[in-house]
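Here we start with a single chain on its own, the form predicted on its own, put down as structure tokens.
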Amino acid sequence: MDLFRRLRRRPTLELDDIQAVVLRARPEPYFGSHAILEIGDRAAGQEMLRRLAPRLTSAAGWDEPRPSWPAVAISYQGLVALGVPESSLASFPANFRAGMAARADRLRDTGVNAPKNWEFPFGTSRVHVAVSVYSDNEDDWRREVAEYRRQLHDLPGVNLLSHQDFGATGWNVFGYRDGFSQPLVEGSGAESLPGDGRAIKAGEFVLGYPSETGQPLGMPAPDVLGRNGSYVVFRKYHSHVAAFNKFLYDNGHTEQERELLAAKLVGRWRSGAPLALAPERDDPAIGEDPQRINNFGYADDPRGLRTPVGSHIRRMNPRDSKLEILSDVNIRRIIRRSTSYGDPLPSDRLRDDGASRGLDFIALGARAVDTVEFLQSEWVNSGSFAGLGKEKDPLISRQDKGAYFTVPGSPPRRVHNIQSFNTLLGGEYFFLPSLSAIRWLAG
């Protein structure tokens, strides 16, 4: 949906030094790949960056069509492998240096979601570089992937550990349209759409600019490494779509009842139309209208009679909700570049077909690591912030035995035996360097 945004003001950010993925919206439909690389030799790692640098696209002209673009992000262990000086390494945040697996307790990644159960190479110290390619058509996607493979094939000190293709026509594997609610970044030049609220300070998303506090956030040293960079949180989930479908069938007698319950869990209908604007039935026209799809709040629905307080989208962005535990929503915002992989499963399929399908959750921001850790511990895996006690996010949390979801009403309805509809397969924290930082890292 961000494709509807246009450049309306003169940008004040150094767009020609910021990687495109920060501001360029994921296209719809989209095709792409995520690759994880290991640097076994410092010189080879630097040469890899030298070869990739000319192919990286800046955020300049982010509103103009572009068939494909790659992005490069580097983990803490990757920075170590590249020979970054100790003084620079020590200037990165402690949780980023520790890595995602070491932060499992804070992220509530336990049980089947624990790092010991992650797929290779996640959870190891070998995850060094992530290369992603986004494209709006299959031919350009394959061409871009073939080119970066060609650039890297004769570098014996760089190892390809995993490669995952992704893509969708605009709907995720659960059959929901997504990816259209993004923060408005001050200084990007983007037009404001109804429901955006005020622009959020650029320093919340890109290092080196004033944040919501009025001051730039701390950034890695030297300035050439930190400025115009950002952080990336990558979390790969396998989605249990058949279990989701069966849960709806077990708790709804008609298709209309099932679709309403699904919308209550998510906070939107499958078309993207929010319950706040279409509380009784889906209205696809709203889902297609950039002037209406995000033009809503929750202040006039404090009990959640239209949009349940515990629904997924209300947890992830409470907007103007009155929270039990105070929090500045504007410093909890993230830019999402999440992608779906695998084929969707029709809503009438109640048995798992064994296929691989799911979601790559990708969050960008100057506070992305802190924010995701906060979201996971406080808003996803707890309901205390909204007065819901131990009730958890109905879509992405790991549910406990006897878990339930509350649909407010007179009387309220508790839907029992809600399951975990997504299982974490792994992830990592990455630093997204500026284009000048990529050249600096390349030596």
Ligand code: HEM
Second form
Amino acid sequence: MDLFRRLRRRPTLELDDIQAVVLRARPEPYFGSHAILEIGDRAAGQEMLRRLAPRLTSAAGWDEPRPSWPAVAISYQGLVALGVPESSLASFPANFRAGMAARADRLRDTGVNAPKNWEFPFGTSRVHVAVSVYSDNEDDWRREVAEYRRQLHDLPGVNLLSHQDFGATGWNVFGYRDGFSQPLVEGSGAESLPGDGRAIKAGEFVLGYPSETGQPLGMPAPDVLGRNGSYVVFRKYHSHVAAFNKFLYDNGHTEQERELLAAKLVGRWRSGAPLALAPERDDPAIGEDPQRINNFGYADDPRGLRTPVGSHIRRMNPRDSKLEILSDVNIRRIIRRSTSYGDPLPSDRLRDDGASRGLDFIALGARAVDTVEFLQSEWVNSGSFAGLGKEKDPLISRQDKGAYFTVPGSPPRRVHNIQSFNTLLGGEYFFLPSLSAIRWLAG
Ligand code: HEM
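Since we've got the form predicted on its own here, give me the form predicted in complex with the named molecule too.
First the chain shown before, then all remaining chains and molecules of the complex.
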């Protein structure tokens, strides 16, 4: 289920039909590639799926070792290119059909993040299929990618539009441990860990099962296409690590002050230890301890004296915080499968070296498109839900001139000159079909 969980209970989901990536997290360290493909003609697209289908792995036995586990996701334009019948296309949600670029206003992707500034092929109607391969060692990854290339190279109607390698040790390019706070999915068989709260209904993540409302969410038709599928939101960010380092230097005189500010922005120390449990100084042992790393809430810290109300993780999952604008946090959860690319830049480097580095934010869920749109507009780019006015997420929002971040205290500290530390290079909404749906799509 995630980096720390083991399979403990008998699963009740149809795991052998669900793509592995839904329940299997990347390992630490991890290696992989994302490829974006265009389907030039329907027959070639179907042939591609026929060739990929036997290589895909299901979520059954997700805790067993494997050389790699691929994931295949298809955009709305990809479903069109595959010749999916009109009645079926019409059964997909409107925002998914519109695609990410068309939803820029709702996502608050403006200014430097606007689709006109995205890198090719994002924002065009040519992004049809995303194939991702994850491995836990470099040799397997290289071998597997070579095999995929071999499988697809003689398909003239399928074009490789972009290819991006990724990989890291588990720490992202800013030097934070990342990707370990994940919802517990009911029926997945995964063990519950301290801090999980109750398991979230499977229908929030996989189509065809009861959701938190008690009913399954609307599902694309026919059933064979929708059931056991999910949605993926992919957003490629360029990380301005030197600017981030400089911001810390400008606002912290000592290493300890800078690291405390770095922790206040995210809500966790770079080691992963949450401020809620380690408010004064880092305690890396907590970052290594599955029993403690997520075992906290915010109810006993309403003012954010330990974990600022505006910090990244408290915004993205307010847990038991009292919110000014009510929302059921259990329907706002996503499974994160983000991957880092490029080399990290050490924290003492204050000048940009021009290298390409960042994060491919990947969110999965039966309502991932709605959830990310909600998060982007209400919890990332606004502060109203938590009484923070115009203040935005300090890590991932587009900041205007004069933006600041508040570190609560007596008196509170306003840290000025916060910038857009991650800018968007593009993205797309994808459908993540079940294995039987991929066979159905392959004709
Ligand atoms: C370059 C972009 C980003 C960076 C560097 C980043 C970094 C981080 C880090 C360091 C954590 C803490 C580790 C963890 O809890 O697993 C985290 C957690 C999280 N982030 Fe991000 N993030 C980015 C983009 C996003 C975006 C775009 C969203 C959603 C719209 C998001 C949603 C979340 C969520 C839901 C959590 C888990 C919070 C929790 O359960 O406590 N992140 N992120």
